[in-house]
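Take a look at this one chain, the form predicted on its own, written out in structure tokens.
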Amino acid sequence: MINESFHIPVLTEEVIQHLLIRRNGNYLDATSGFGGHSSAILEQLVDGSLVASDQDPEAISYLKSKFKSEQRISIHQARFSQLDKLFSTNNYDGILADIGVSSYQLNNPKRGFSFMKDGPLDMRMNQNIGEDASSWLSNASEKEISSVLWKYGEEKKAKRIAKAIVEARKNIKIESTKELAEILLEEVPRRFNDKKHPATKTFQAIRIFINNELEELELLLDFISKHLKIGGRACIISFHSLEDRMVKRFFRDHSRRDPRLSKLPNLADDSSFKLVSKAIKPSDEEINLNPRSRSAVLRVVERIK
């Protein structure tokens, strides 16, 4: 049985007063989780709905048993690239998408999230459909994986790691968390003042390669600039600087006149959002509290035409 307090979920007081500025309004938490910002925005609700969507089907049976009783909101099961067909004619106050790995899933061995216990090697968002780590680890090339921990893990031995794999390889096949931080921890030990595991960059970049993260969150954005309405905001929180990059260009890009146009004259403006603040990041309160909101950053538009 799910525990919600495994997932704490992070700037939701941020989130409720940037998002919800119109309490009868339509939202969608395109990664409702365990239901936690769903829950916050509900409770504003006023003659409102909510649409709560996510990929983990444990965390739609959870959405659905915790929701059963309410009206004011439809629950799907979907990826960020599957929204803009289920939602085509949709259009919304509101876009909320909360882009980190929850707690419960985290917590969990079976899920394969984390070296810090150990379990079968998956990381799959959705258990039930694609490749698993440890099946991809078995088959890549040194250099994929090299390419792989370098790209989304900002990994700096990348390559020694990836030869490490590939040798490891060999004798087994690479099943768990814990053999796949065993061989990361005897290639690049820890140092006594090292406050990051050594495998943390590796555990990431193979969890983002494996569930196309950043592809996803590209066909996100496409999507909020499409479905939002004209005075709506769209709210992303993002963990690491791959993700936060994305969005900061996105919104900055969209909120601006193009840059290569700037100094043609009588020019009209024709940047759809707006800016409504800078980077919006977890009070020392909350972190003491819930201390992986630490790296949450929490960005915000406003649809301006």
Ligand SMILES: C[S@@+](CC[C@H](N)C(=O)[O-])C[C@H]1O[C@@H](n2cnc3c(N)ncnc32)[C@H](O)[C@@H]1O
The other form holds:
Amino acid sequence: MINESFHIPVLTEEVIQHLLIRRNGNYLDATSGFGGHSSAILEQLVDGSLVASDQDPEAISYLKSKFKSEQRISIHQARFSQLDKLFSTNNYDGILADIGVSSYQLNNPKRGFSFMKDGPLDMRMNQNIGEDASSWLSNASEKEISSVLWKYGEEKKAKRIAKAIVEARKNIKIESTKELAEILLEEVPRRFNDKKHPATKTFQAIRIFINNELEELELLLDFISKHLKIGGRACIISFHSLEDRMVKRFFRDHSRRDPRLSKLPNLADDSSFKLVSKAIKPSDEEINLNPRSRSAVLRVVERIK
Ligand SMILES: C[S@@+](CC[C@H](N)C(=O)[O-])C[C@H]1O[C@@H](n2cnc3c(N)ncnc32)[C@H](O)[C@@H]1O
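Structure of the form predicted together with this ligand, please, following the form predicted on its own?
Shown next: the complete complex, the earlier chain at its head.
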């Protein structure tokens, strides 16, 4: 039984404040998860509607039971890459995405996301599709592993770690989070003053790769650029710098006039968004209440044409 306290939504007040919700507007929460932000949006709607989607089947069954008597919500299991096909005719007054993993996914050993809890090395946000982390680690070449660790984890010891993984798998199939964490700890022992566990970057990198997270984010941004109404706002919360950099760049590039054209007179500005604020971070109070929120960054844009 999934318990709601497994996931505390982050920056909820700030999201609601910046979405400028219209009582009769149409909204999309593309990462509805355990429905925290979706509930807050519904509280502001009167006769508007909310599409709540997520790729995780466990989240979807939870949402269906949480909102079973709510008429204004429609719930869909969908990845960002499917939104354009599923909702090709919909346009929204506001779109929210709170990307990454939920605390439920992270804390549930059966999902295999965390080196803190032993469980099958899975890491898929939708366990019904794709290759899990254990099979990928069994088959990938040393070079491929090292490049994933470097690209998605910015892990400086990527080559050493990849070599250790390939050595270890000659003797065992790496099937559990604990087995992988032990290989990593042996190769990169934890030093007294290390703030982060040596497995942090490797786990993050494999998770991003297995779930195709950056490619998915790119398609979400593309969807936003096509399906936000004029005057509508998009809020994106990300939890690590790779994602945040992508969001920042995309919003910036679509919010400013092409600098090569800026000196030409009488030329219309073709930017489609306006940046609403700088990066918004959780208050100290929120971080104290929910330490997981400390790395969250919210960015907001408004469609202007
Ligand atoms: C941080 S949680 C969101 C929690 C939610 N805002 C709440 O209040 O409960 C992130 C969610 O995004 C989902 N997610 C991540 N990447 C996705 C993608 N590419 N497509 C759809 N859902 C995705 C995950 O399955 C997870 O449930």
